[in-house]
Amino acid sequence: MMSNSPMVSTMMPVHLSINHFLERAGLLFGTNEVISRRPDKSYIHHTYADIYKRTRQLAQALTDLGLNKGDRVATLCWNHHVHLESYFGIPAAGGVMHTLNLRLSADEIAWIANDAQDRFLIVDDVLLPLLNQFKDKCRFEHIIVVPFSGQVHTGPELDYESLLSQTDATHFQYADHHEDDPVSMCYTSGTTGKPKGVVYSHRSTVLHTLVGCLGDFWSLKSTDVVFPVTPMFHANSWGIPYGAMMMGAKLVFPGPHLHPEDLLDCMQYAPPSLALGVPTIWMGLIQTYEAALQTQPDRWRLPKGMRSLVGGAAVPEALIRAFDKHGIWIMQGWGMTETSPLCTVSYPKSEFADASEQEKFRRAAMAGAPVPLVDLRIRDDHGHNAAWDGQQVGEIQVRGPFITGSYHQVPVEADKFSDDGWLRTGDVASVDASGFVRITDRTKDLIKSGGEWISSVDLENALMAHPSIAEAAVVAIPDIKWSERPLACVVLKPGAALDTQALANHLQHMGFAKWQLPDRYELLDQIPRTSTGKFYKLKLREMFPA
């Protein structure tokens, strides 16, 4: 006789946990290395066995200091091994790691730390002058100083290395937790108001890591050498520290040395197979490298076959072509702090295997297709789903298990989330029949001239395709007749010279109509950057109000 009872899963009810990544690294990859560059440009080496032991000591030390489950532990650190230990040691003790953006002003950092109610702080000794500007405005009960410079800290705060050396973690037990418990939090850039806190869970972080490590994306292996130039305080360095720990990949942290010469030097010391960074960093690197080929051809070598994931802003096709000449393929990724952050990647789908070279580069300069577990739609101005035909545009909206559904201590607002629970990204795009997203602009950066939209991203990419242009950013300026008109801010390569007519001729040659061309061109020594390395368009609009 057949039973009428419903079928149930026979799988073990084990919660997803990033603690598994730490245990796996200690058990399977103990001899693999983590290298950090110190402020004096020397290198310090650790193995994953060292990191495993030290991370558990950190967790025990925080517990001994009175950390309670859910307490926020802030980090004010560069990219290095101690920051990696914080990624795992703080959640292991039941705390929530909160990465503070060291490039913000002291007042901004203080506001964010207070909004998050940070109870503990782990800070690099070289950043103590910054801390001293705002610590009296915060409620840190314990400040732990990382002797990153190599000198033992003797101030009133706790010394990180001394704390670890005095802590026995032999019998450490991970804090009890559920997979939905928080492990870390990051704050948005706050370009249109106060920054907002995004809180990630064990579950969301594990799923994001598993997706990122897939072959079409990071394609991470234990034999990889990973070079995370993306700050660890920005969207968890795109999640790569979790992936590297899970797979046991060798990590090479640049510390505070992010100038092109320093990054190239670091690449000679430990040639990476995977590197991550924002476009502006990569622009400076390739320009410095190619200039050196003319005068010091043997100074540096770019690692042949290195994979590079670039994101945080639109990646110009010219940048992709520049690296391709040296055997390095750039993959563009798109996402936000709210999305953990990986949402789309422009990877070479099989249907494009026989595409022309021009088509391959065109697609590489797109944001790419959604990664697994992410649902993506384009909503037009009328609230309808736009067709995936590569023509219709609208706001990108996403949902998924590592997409935020709210902000820390902020009521859900209609301009941030749709009525049916999708995240409204504020990015405007089209999607083609292959599922490839083409970002047109941020909603706040689109230029509406005489009732017609002009894409600042398209103009920027076209300008940066010119061999004499190093960087370009386009913003809207007020216009009595047309409401808004484009202004192009351009940085020329050393020794180059271009006049306004040459720039306009170049854009017309690239297919732009006369009404789309900028009314003004400003030649700058450099384009201002945000705290995460993106072009600071708000600052440009302030510099050129009309």
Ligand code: ADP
The other form holds:
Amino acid sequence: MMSNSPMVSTMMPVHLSINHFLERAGLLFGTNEVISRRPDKSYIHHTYADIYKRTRQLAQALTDLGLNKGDRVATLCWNHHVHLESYFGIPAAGGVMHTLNLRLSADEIAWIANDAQDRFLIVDDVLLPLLNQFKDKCRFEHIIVVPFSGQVHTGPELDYESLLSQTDATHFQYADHHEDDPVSMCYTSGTTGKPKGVVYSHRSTVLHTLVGCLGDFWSLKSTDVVFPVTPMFHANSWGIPYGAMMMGAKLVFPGPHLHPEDLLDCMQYAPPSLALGVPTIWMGLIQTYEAALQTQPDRWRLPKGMRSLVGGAAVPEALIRAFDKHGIWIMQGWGMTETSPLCTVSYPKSEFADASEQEKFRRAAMAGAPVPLVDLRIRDDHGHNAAWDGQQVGEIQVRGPFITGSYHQVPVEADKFSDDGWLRTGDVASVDASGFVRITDRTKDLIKSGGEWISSVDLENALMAHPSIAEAAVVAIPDIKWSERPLACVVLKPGAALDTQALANHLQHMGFAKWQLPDRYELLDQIPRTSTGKFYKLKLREMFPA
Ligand code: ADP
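I would like to compare: after the form predicted on its own, may I see the structure of the form predicted together with this ligand?
Below is the entire complex, every chain and molecule, led by the chain shown above.
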């Protein structure tokens, strides 16, 4: 007799879990290394076997301290092995790791910690002065201090290393969980309005990790040496800690030392094969490197063949070309805290194989194509989908299993999500026939002059293509006649001199029409940075109100 019962899958109902990555690392990659740079610039080495053991000890210790499922455990830490242990140890115990951005003001951090209801805090000893500025405003029940500078912590708080050494995790049991249970959370930077919490799940994290590690993107291997300069306190360091654990890649953490000289020193100590950072950091690095080639040619070597994933802000073509001269290929990615973050990557699709050199660089300076599992569309001002013709622009909207569908304890707002549930990113872009996204601006950074839009990103990229310009950021200033006009803030390379006319001539030579040219140019020593190291355009608008 044929049964009429519905067909069901025969697959095991096993939930996706990041605990599996930790178990894999313990089983398969025990001898691979994790290196961290300490505050005194010395290096501390661990193997994945050490990290595996210590992470489970952390999970057991948190459980013994009374952590309940879903409790938030905040971290206030630089990039190092203990932060990696927290990425896995907190969820292993059933907690939710909440990375606090150490570059925010004390009041902002306190607001965020309270909004998330953080119960535990893991903090670097070198960051205790920052913690002391806001601790009284928060309700941390347990503060665990990481003796990162090498001294055992003796205050009333717990010492991380003592806690671990007193904890036997031989019989540690992972907390029961469903794949949709939260593992971590991160707040948006809140450049418009209050920061909002994005909560990632086991499922979203596993899927994001698998996609990121694919061949056309990070192409992560156990033989890789990964140098995450992107902070672990923001957007999960683009997911690289999860990918490295899954693949057993060697990790080199820069600790608190992010100056170009320090990064270059670190790269000599353990030459990376994959490095990640925002464009501003990479601009400083290449300028320092090239200047040193003139005076101390043997001081540093950039690792030949290193891949570099750069994103978080538009990557100027000039930067990609500058690294290419030294054999380093920069791959651009676009995404945001809300999207885990990887959404698009500029990679050499097979159809570009015969493209000219110029075309390859032009594409590398684009945000690239959506990664698998991400649906992407461009919505014009009338709510219609823009054609993928490289011309029509509109807001990027995305949807997918690692894209947030709401914010922590915030009612869903129409300006954040479309009626049919897609995330409204606030980024303005076009997509071409190859599926490559070209970001024109953030909605709030576009310059509206006499009814026409001017792209600040295009002007910045053109300015930074000038050999005498180190950095450039373009913002809108109010204008009675035109509503808004562009103002360009420019940082010249050491010893360079350029006047306004030369700058305008350069832009015209790069193809800009007269009405698109900035009305004003301001020469600065440095462009102010946001808490995540990007150009701080809000601050520039405050500095130059009109
Ligand atoms: P914030 O910059 O506000 O701290 P995120 O780190 O989430 O928050 O940044 C997300 C934003 O960064 C995106 O919405 C976009 O504006 C910008 N961004 C990220 N990658 C790129 C890129 N490759 N090109 C241009 N802009 C980018």
